[in-house]
Amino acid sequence: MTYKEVNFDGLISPAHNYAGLALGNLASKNNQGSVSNPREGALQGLAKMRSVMELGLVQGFLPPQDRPALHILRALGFSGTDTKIINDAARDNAGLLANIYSASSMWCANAATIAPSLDTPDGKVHFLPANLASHFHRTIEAQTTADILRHIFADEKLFAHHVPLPGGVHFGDEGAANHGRLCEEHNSKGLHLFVYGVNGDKYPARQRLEASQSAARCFGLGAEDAVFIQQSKAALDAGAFHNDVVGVANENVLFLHEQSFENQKEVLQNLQLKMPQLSIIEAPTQQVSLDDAISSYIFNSQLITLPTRGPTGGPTGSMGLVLPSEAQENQRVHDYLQSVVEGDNPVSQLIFKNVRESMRNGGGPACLRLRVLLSEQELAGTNQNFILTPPLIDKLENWVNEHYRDQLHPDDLRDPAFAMECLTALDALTQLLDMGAFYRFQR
């Protein structure tokens, strides 16, 4: 049976704004209060999706969550009409208003952790939505994420859905941003890398060991199927709030910074013993500093297996890196990337994409996507309204151009008219995608 890795990108919301809510996310804090461009952000995300499709890969997407999250304000005691709720929240607690407008679900690497059917005892694809317990504006995503995943992957014969982990920050789970899977090829059984954090001197860890261990139990992974690795405190304090900021895995390749893990030399030796065919591409600190890694998001790239595409395509099994433009513009980082492509490893192509609206909030290409390994049967059993085709991308671009603002100031969140704009846009999207009355405000 043939398996394909499908990238499901987050469709950027009409409420995309720079509120600076994420502790430890340097780009988010540095751009707090800036004017955002939701239209450009969504179009940049769609352009990245289109380019991945044009490489010959299957590309899907997750819809935005309903923002403003008026149901959260109602649960916190605000009452009356939607307009009254927005006005009262703006008057009483502007910080709360920023949280319920957050468009952070666009970074769907944090949506869930996933185990493919190749690796699970029941032969189903398993989904564990992340509880995102470290930040209020993110933890309110968990239930809607679960609903979205159940809507797209609805066939109970093929897919198994878990509820988000309980226990708050004690079991803080940030999803696939701290998880990787190594294997000989996509059609073979994998070794799961669960990377957890311990509080640094400057910033707290978001992913807990207990959460990673729970995910492995939910998936039915045995001791030989999973490795638990501590992220380095140096990386955490430098601004690598998720491990995908300093490393990425794909098939038999692990591409990472020299300071990604605690006791990294020993960790890599153990991984090599478990998987002799593993190709490790480790960037030395002397060539790429942690500051360069985090400002350029070189490791927050999509490491993808390129299909064979005739005489001009790469060899079977060659890989490409989908990188942010910032990695091209940093000369030290770009020089190192050129050495990777010229080196003895599977990476043969660099694809630079402009995702600046996402980058200014601290999310690169890898943050925007959730990887799901699917067999042909599982892909056919996936809701095809969320698998992109060129005509569907055209429709989504038209939808964005019709409904999104090209400028959004933080003070605009106080305007009830903007709330209605966002909900109108999402209502139109549900009609476009035949979702029915999916969002709470539609029921």
Ligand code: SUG
Second form
Amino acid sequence: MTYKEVNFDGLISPAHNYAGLALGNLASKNNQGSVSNPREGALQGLAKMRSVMELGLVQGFLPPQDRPALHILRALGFSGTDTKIINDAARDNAGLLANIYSASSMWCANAATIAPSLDTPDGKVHFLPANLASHFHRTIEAQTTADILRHIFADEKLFAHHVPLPGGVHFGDEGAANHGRLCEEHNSKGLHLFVYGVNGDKYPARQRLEASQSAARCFGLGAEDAVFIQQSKAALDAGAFHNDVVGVANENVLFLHEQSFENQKEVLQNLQLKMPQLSIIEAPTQQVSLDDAISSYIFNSQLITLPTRGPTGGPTGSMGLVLPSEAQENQRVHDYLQSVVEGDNPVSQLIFKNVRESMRNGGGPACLRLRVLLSEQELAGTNQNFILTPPLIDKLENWVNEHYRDQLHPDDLRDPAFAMECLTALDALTQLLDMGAFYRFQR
Ligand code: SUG
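Can you swap the form predicted on its own for the form predicted in complex with the named molecule?
Below is the whole assembly, all chains and molecules, this chain first.
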């Protein structure tokens, strides 16, 4: 059976804005209060999806969540018409309004953790939606994420869906952004890397060891199939609020910064022992400082297996890195990347994409996608309305051009007319994607 990795990218919402909500995420803090361009953001996201698709990979997407999340305001005691509850929230608690308007579900790497059927005892693909307990604006994503995943991966014979972990921050789970899977190649059983944090001196850790252990339990992974690694406090305090800001794994390659993990030398030695064919590409701090890594998001790249293999059919030169343009603009980072491509490892291609609107909230190319490894049968059993084709990308671009603003200030969220604009756009999307009355406001 042949397995393919499908990247499901988050379609960026009409409500994309810079409210500075994320603690420990330097970009979010630094851009707080600036004017965003939701239309440009969504088109940049779609252009990235198109590029990955044109490389020959299967590309999927997840729809945006319903923002403003009026159901959350209602659950918090606001009542009356939609217009009234927006006006009341704007008057009583502008901070709350920013939270229920966040477009943060675009960062699908945080949507869930996934174990492919190759690795699970019941032979199903397992999905664990992340509880995202560390931040209010993100924790309200969990239930809708679960609904979206069930909508797209509906066949119970093929897919197993878990509920988000209970227990709030004690079991704080931020999804695949702190999880990687190493394997000889996509068709073989994997070794799961779960990276957890411990509070730093400056910032709290978002991903808890207890959550990572629970994910491994939910998936039925054996002790030999999972390793639990502590993220370095230095990285956390420098602004790597998720491990995918300092490292990425694909098949037999681990590409990471020298200061990603606590006790990194020992951790890497153990991994190499467990997996002799592992190719580790470790960027020395001397060449790429943690600050350069975090401002350029060099490691928040998509490390992808290119469908065309080397001339011998073997893996050499078979991978590409989809990077943010910020990594091209930083000379030290770019020089280092050049040395990676010239080095003795499978990475042969650098693809730079402009995802600046998302980057300004701390989300690079890798944050924007959820990786799902699927067999041919599982891919066929996936809702095809969420698998991109060139005509579908065109349709989505038209939808964005029709419904999205090109300027949005956090103060604009106070206007009930903007809420109606967002909901009208989502209503049109459900028609485009044949989703029925998917969102709560439609029921
Ligand atoms: O959770 N930003 C997100 C960025 C998530 C990036 N994901 C990964 N690294 N996988 C976060 O910090 C900012 C929203 C705002 O400030 O309005 C925000 O939530």
